[in-house]
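Form predicted on its own, single chain, as structure tokens, below.
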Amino acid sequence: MSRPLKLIGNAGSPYSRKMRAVLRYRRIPFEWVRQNSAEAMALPKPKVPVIPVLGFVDENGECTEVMTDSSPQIMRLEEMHTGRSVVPTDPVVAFIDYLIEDFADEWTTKMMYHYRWYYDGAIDKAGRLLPLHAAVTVPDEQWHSMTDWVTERQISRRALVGSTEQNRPIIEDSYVRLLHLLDAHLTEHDYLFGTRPSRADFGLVGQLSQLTWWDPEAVAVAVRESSRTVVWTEHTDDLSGLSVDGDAGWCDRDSIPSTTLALLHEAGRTYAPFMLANNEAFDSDTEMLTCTIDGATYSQGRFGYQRKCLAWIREEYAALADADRSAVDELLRGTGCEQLFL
């Protein structure tokens, strides 16, 4: 019997919640280790200090290897464990799933960051509560110092990640559209690609775990615009009790719900121009990226990781068999996402 993995994370971290939900659904034994706790500090340190950190335990019970980045973590688990996969069996569906997961990870996360660190009520809540996640027994003086440090640091990064007054309508309008798209989907379907969840479901749920349950302004919008999405997010946080029959339960390329494909139009409207502009900023050695989204100018600092994400998804696209790539092209045509692969 394999020893439990270690998942080092924080309940206020969307990617930590994403990976915890994946592990729960897949029924892979793991131990939830709070970031900055004594238990976490005793484990090996990753090369990049970001969460979640997935720790692998050897036959002696020692955690000897750790890795970061939720998407590669998911695929590592696919290699290690059979059953209850989160990758659709049809390669065309799997590619669309991967694309929507990346949209969630790299664009929907802007909504999460914006609603947490732009509005006073959310700033106050996050500043007070996040420093207590490692230990509620932290002395008051240290707690208040950590509160000030976290708040000042995150506010200072708003322009870098896109949360500005100029970008505010773009980000907030995209959030409302996403809620409407999910609401339409959830009137008939439990998950994006069938009767079982995929990477894209968990990618969205990670961000929505904060947007629909944590940050006051974002929660109010979600309850008003899509109560279904609020409850779906809570349910998908723990699907360990969901029955799955082998590889059954996935749609094929010809039966992807139209409401799932509609998400590609939102991705093509926002995520795609952003990712391309970010890539161009590196090509032109420009620190700030600028692009047009919904007829408005969007700008922020460039990010090296998102350049990697674009390269990875292009590699996945290039690796498709010719017939599968043609089928993907047909599904992407007119969504705006096709520009990622030109």
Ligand SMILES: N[C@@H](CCC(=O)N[C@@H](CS)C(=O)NCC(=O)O)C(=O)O
Second form
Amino acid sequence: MSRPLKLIGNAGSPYSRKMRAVLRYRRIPFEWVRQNSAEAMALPKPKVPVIPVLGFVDENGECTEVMTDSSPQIMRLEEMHTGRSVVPTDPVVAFIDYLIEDFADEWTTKMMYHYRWYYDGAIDKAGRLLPLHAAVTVPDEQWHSMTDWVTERQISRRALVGSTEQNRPIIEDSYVRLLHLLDAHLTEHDYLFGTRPSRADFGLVGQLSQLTWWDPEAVAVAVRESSRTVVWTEHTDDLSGLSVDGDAGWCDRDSIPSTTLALLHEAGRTYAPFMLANNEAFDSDTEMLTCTIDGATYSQGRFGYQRKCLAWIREEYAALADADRSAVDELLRGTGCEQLFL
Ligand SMILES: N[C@@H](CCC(=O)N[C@@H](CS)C(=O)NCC(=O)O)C(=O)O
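I've shown you the form predicted on its own. Could you give me the structure of the form predicted in complex with this ligand?
Then the entire complex follows, led off by the chain already shown.
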């Protein structure tokens, strides 16, 4: 009996789009279940109410297990299915891939949230459209009250992810640099680590599915600064038709494109000081974190999940064989990312 997985998500959610793109590329049978739909309501709830949720169906056809968080979801899928893996075969390349995936998930998501809930065009669009995702038939009165509710709630949460006046230039400048870096890469390559996509590609594409296609102000910046990135994002959203031959198509540690390594400098400039300051805020029992990014002061409230992310990535680093760890150190030297592992 075929037992497709359930992916409960929302088209306006970057991590949902990341996971849907992974499942499509991997040709793993799944059902896309819209958040808040009748079908979603009938499924078990995860411990933490976030999307995307991956649901596993047992031999009786019942969805009995659900899990959250896209990075562990991807690794669970790697255990269940072998073909069309998204983890590079060289452990050194795999580590760099994981680091860039985490940069996409934990730093570029600030761009996504900022461009959605700071500018008037985006706020108006998201406020109108997001409530209709549950059902387009929602009565007008309910729709309008949901518009007000979601708009107020999300704007009030901006500071939680760092979208403040003080941080705005840091986040927006990083977005433009990211577009330039991807543009340089996409001039010569389709994916970050070879001729097939990896976790890092999907992590970036999740956030970019919103930034480069959805939120009007962010879309305008992307079309102007890197048209290639806009189109790449659309392509990578559904790679079910891409031919991949076994484990072929990955670069090895000595052939990582320089334009991919350049992304580590952007991560080292932004994500690394942020992740360290976040960790430090927990160590010193301080509610707010503060760090210097590009000579400017960045601050926001500390975030528990990102402390876990740093611990996980440090575990991966510690688990590398000695020779592999030395090769990783060599690649990270001078990027700013090395400070994560001191
Ligand atoms: N680390 C999670 C993040 C998931 C996440 O933050 N999802 C957001 C939507 S994109 C959410 O559900 N937020 C709940 C809320 O806003 O209340 C992942 O990788 O999937």
